[in-house]
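The form predicted together with the named molecule is given below as one chain in structure tokens.
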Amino acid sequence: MNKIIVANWKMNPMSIEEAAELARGTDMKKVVIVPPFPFLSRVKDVLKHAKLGAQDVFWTDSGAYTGEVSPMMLVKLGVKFVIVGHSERRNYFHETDETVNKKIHAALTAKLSVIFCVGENKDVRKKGIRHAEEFIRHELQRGLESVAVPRHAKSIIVAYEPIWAIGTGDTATPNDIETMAMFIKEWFRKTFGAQNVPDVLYGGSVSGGSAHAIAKCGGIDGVLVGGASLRAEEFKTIVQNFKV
């Protein structure tokens, strides 16, 4: 089990010279850090330990696609690492099982490592947990539909963020982390074969305060941070955590 702390920076920070310097500050083992497409190539520059990542790809390596980025492009600028379906691109640009999909076989054709989110919305979750999980089934099932999860399996890490709990400072509790951990890592077992279990991380509001906690659930490999990975200090707090 490898831990992992995954920073997604979103579109933050304002200036080239700000990312270089959050860069240098969260460069850690263990850390894939995930800037805006602009600052890629100068935070690659400035790390020595920490794995780079891209916030979203597309699913052709060339073309008339205006605004989009390839895979191709992703893996020439030394990006190991590409999110996709994050619940901010599913709501705000209309993403779907479909689209996340066409992503994850492009990337993973590319060779690069897929973190694939998933999450509910807090209406399904006030059904209840079997709801919950229910819907992370569809997703899972649907972002993965013919995708040859055995060959890439190590390529494969499924980030639990329930909607809720992103940018709310509501996160999820250790034991409905653990819980849909589990169900995750039980549904890959059942479907794929005990082989072909991917890390599971969890996101949402993970602070310096909560993730001594997240880091104890079980069926959790490490979290995926937006908000906390801008602050420097704090990021490190959670990394330590993690530390194994």
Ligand code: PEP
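With the form predicted together with the named molecule in hand, show me what the form predicted on its own looks like.
There are no partners or other molecules in what follows, just the one chain.
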């Protein structure tokens, strides 16, 4: 699925009516809309063109896990994609490479497509690009440990989130973005073969103003959009920049 735009609404909006209205306003082909769990069913009813995604998933199908949502629950709601390892989950909820790996295994077993997030923080980035690449390589290896990537290649998407460039005042340049996207694709090519290279998305404070430059970056197949996905007209601008 080349050129994919993912709308991660995070913990927004505040009502089911607002969620339905926003879904109608951003319901386009090549788009995956990812609302909070309480709005999944309503948003699914609204969508005619976009696919439905979830913001997280647990690693077993049922059990005594208060507050968690299983892969099969998502499947039964019509979810097609799930975000795993988002930087906010790693930061605020202390998700590790090990838990990310368990979630990826469970999601793929349930035939969900995984949007696997990786990205380095400011301390790592300050040490230079080679340190940043080594950090990303480690996240990829640990997150995909024992995953049969060739069997699931079409169901794995990687989202590169440079944590150092999100809400910090620093900006990832097109060269920064392209360099890491190409590194990720080359790692898959060397590790799993040329036929198993995933789409790579960029997720770093994407806006209507930055989308054109990001779309021109080599190795980038789309974007993971946060705040701008809550503004229908701006989100449409982002999607237009990735139309081919």
